[in-house]
Each structure stands twice: as C-alpha cells, then as structure tokens.
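What follows is one chain in structure tokens, specifically the form predicted on its own.
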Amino acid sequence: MSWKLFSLLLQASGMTILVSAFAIVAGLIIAIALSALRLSGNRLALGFVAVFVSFFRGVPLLVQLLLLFNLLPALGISLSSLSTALIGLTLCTAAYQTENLRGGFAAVPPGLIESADMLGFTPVQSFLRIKVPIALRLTFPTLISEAILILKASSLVSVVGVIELTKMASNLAASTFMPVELYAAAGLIYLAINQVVTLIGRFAEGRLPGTGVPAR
C-alpha cells in the first residue's frame, strides 16, 4: 500500500479523533447535569433520566443515528451530516456516563456533605466542588473505557455521510481494489489511537487528587 493511501486513512483518523472528542467531553457535561437531577429527588427529574438512560442504552447507536439523521429533517430541522453525528454519539455516550457516574456519586461520603453544609455550602456548591470531582475521581477508569468505545463506536457515522476513518478505507478499498490492506491499516491506526488514549487516561489518573474516601 502507498503512502498516499495512508496518509488518507491518517488525514480521515482526524474527524475520528474529533467526533470522538467532542461526544466525550460533551457527553460528560450532559451526565453530570442528568447526575444532578436524579440527585435531586424529583420524581419528574428522575422519570426523565430513567427514560433518557434506558432509550440511549437500550437502542443501538446505529439505529440512533439513522433515527437521528430522518428525523431531524422532519421536523423542519436542517442541520449537516457531522452535526447530526456528533449529537447522535453525544447523546449516546451520555447516557452510558450517566449510569458510570452513579456509583461515583453513592460513595461520596456523607461526612463531607454535612461539613460543607456546616461550613454554609450552597447544595450547588456543594455539589460542584465535593460531589462532582469525587464522583469523577471514583469513575475516571470507566471514563477512559468509555472514551475508547466511543472511538470505535465512532465508525458508524459513516452511515450518516460523515467521512472518518472506517468510511475512507470502505471508500479506498472500493477503488483500489486492496481491501484487505486497508482495512488493516485502518485497524492499526485505530489500535495506535486507543493505546495513545490508554496512556493519557493512566498518566492523568496518577495525578488526580485523592477523594479522601478509605480504599476498599
């Protein structure tokens, strides 16, 4: 295979690397708000969080994006093939980060909440500065997990029209007639990408602070 040909499959890795980022970070923020209204106690809250969960867990992500991308336009929205994706992966990897960080949350020890409470914390900042970085802290390896099978889950909004890497091999390997290469290289740079995600996850968790919670 030519370098030419790799180095597309590399320039594609871009949008993977991209849609994947951007649906991690995101997905994060919208977990930590549904968090925070199943918290809350609310039975309306905690409806819509039950269903928001199961729906995005319990329907394939495949399913969610081809969902996505007819149903927006019939509804009067028009929005671009990358958006669509990036909205279908978020919601998705939302709703898995939402369950993740459930057990984060159950084993902030009581005794902070009562000495923030003692010390006049507002529940907001109670929660942003003892709950959520415990909760993260608790979490960060299923976090790192996550990210990875968002990366690979990434190749499906090729069925949207979104060009990353799984779509430009399909693309190549119709062309120039060399599937079989193509799709190893693909693979191979999948691996490089996730590995690299592994390390970063290993060397950020290390320098974490402590949540001051009794190891088990």
Contents of the next structure:
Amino acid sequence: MSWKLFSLLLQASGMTILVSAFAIVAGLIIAIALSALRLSGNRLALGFVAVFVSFFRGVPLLVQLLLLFNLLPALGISLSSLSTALIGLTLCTAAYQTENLRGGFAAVPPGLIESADMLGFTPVQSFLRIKVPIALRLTFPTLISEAILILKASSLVSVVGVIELTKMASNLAASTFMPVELYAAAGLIYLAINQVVTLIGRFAEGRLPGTGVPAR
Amino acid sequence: MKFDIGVILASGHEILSGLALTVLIWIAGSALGLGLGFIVATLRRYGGPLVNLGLAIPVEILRGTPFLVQIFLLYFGGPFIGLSLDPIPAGLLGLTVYGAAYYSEIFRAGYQSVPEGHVEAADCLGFGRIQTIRHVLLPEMALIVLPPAVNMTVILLKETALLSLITVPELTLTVQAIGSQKYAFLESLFVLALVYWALVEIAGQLGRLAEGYFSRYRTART
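Right, and the form predicted in complex with its partner chain of this protein, after the form predicted on its own?
Now the complete complex, all chains and molecules, led by this one.
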C-alpha cells in the first residue's frame, strides 16, 4: 500500500480522535449531571436516569445513530451529519459513564459530606467540590476503558456519513480494490491510538493525587 | 409529521424471521466464542511462553480494533485472500472470533483467580490436567467468570446489529428494509430500538438467573 493511501488514513484518523474526544468529555459532563439527578433522591429524576441509562445501554449504537438521523429531521431539527453523530455518540457514552460513576459516588465516605455540611457547604458545593472529584478519581480507570470503547465505537459514525478512519478505509477500498490492505491498516491505526490512550491513562493514573478513600 | 407504528407491525412475520436470525447468530456466535475463548485461555495457561505470546497477539489485535473493521476485513477483504464467505457464515465467523478474544481474557482472569495451592493439592491427589480443570479450576472460577461472561454475551447481542452492514438479513437489516419499502423509516427504527431494548433486558435477566444458580458453588474464602 502506498504512502499516499496511508497518509489519507492517518488524516481521517484525526476525525476519529476528534469525535471520540468530544463524546468522552461531553458524555462525562452529562454523566455528572445525571449522577446529580440520581443522588437527588427525587423519584421522577431517578426514573428518568434509570430509563435513560437502560435505553442507551440496551440498544445497539448503530440503531441509536440511525434513529437519531431520522428523528431529528422529523422534529424539524436539521443538523450536519457530524453534529448528529456527535450527539448520538455522546448520549450513548453518557449512559455508560453514568453507570461507571455510580460506584464512585457510592464510595464517597459519608463522613466527608457531613463535615462539609458542618463547614457550611451548600449541597451544590459539596457535590461539586467533594463528591465529584472523589468519584472521578476512584473511577478513573473505567474512564480510560470507556475512552477505548468509544474510540472503537466511533467507527459506527461512518455509517451515517462522517468521514473518519473506517469510512475513509471503505471509500479507498472501493476505489482501489485493496480492501485487505486498507482495513488492516485502519485496524493498525485504531490499535496504535488505543495503545497511546492506555499509556496516557497509566501515566496519569500514577500522577493523580490519592483520595484517602481506601480502595474497595 | 406522520407516525404510524401499525405500518411496521403489519410486517410482523418478516420482523420475526429477522429476529430469529439475530437470536440464532447471537447464540451460535456466543457459544462458539465461549468455547474457542476457553480453548485459547487454556492453551495460554499450559502451552508454554511461545504459545502464550502467539495467542496474546491476535487477542490484543481483536480487542484493540473495532468489530466493524474486523467484519469489513473478513467480508470485503476475504475474497482477495481466498476466503469467500456468504454473509451469514462470515458474520458468524466474525462474531465468534471477536467474542472468543474477549471470552479468553475472562477465562484467563478466572484461571488466575484460583489459588495455586488448590492446583498443587489436586496434583498431590493424582489428578490429571483435565481432571484438575474439570473438578477444581472450572467450579472454582465459575463465579468469577460468570458476571463478565454474561456482560460480554449481552454486548455480542448488540454487536450482531453491525452484521446488517455486511448484508446479513438479521433484525436490523430486515426492519430497515421494511421501513424503506413502506417509506416509514422513523417508525421502523423505533420498533427496532424497542425490540433490541427488550432483548437486552431479557438477556440480562437470564444472566442474573444463571449467576444465582451458580452461586451454589460459592465457598468460604479465607
């Protein structure tokens, strides 16, 4: 396979990284908001979060993306395929990340929250300044594995017309009749990106401060 | 906007045939993947360092690349290297191999969870290797292996939707085809999402039942 083709794949992998990074970060923010709803104890909020998490974890991402692509225009919302794909990927990972954060929030020692109450923290302050940092620190390894899952899942946005690594590989495979080389090269690039994410995760894991909460 | 779910449900028997193929490929792929994964994990445990390394590489490649790229490589690339498969066998092979990589890691963790002393005790009692696996290792690791294996099996159910992209006439492809025949894309996708949701919930419940059943193997841990 020529360097020309490989460099096209590399360029397209930029889109893969961009889409995945956006989904992970936006998904994390939504997951924190959903965790706040879950911790509020309000029945309606609990029900909403439970259905959200169950739906987005229970339906294949491919079906979610296809549904979103037909639903938004029917509701009169017209967005580019990239924006729609970003929304779809974000909602899906938000559901998984909410579930991952559940354990982290459960492990926050109640004594810390009581102390914060004593010190006059408002519930919002104690959520944002105590519960969220501890839960994030405790669930950091699952965040890294979620990032790898999303990198791989981002290949599905090719189906709805976003030109990322997989889509570029199929386009080139169709025009050059070299599917073996192109899909294998795409796979190697995914593998390399995942290795880098794993290494960054391990490096960051060692550098993050401890929380003082004993590991369970 | 017009939304009439009846249009889709009128094609009930076609949906059922797609559903049947999805369930069939899923169960066959999971069962074969589970078996292959077990064999891979066992070879990696007993086969020596070279076999271990030789199997670790494909496992890492399969776990590090998207399933979509794997099935595209198999289905569109296969004919170029003398492996021309029809969509259904290609899909089943892809799902089996992909699942086996993950199952093998689950079994590997299971093997590692059994205390070395138990294996040595079996050796001392004159157990052969297969007897040790059958009567010591497998029962002891069942409870460790089951939750992640159930989880993986549910993930495989969702991955079968991707087989529609290599034209396997399973649920997703069938319902989408009905949607375009009747010009009811949105309705068809709603039905599709609901059916998968229900399937995944049922599979999850069955998995929890199995975990309850196998908990009779729970032993006091020191």
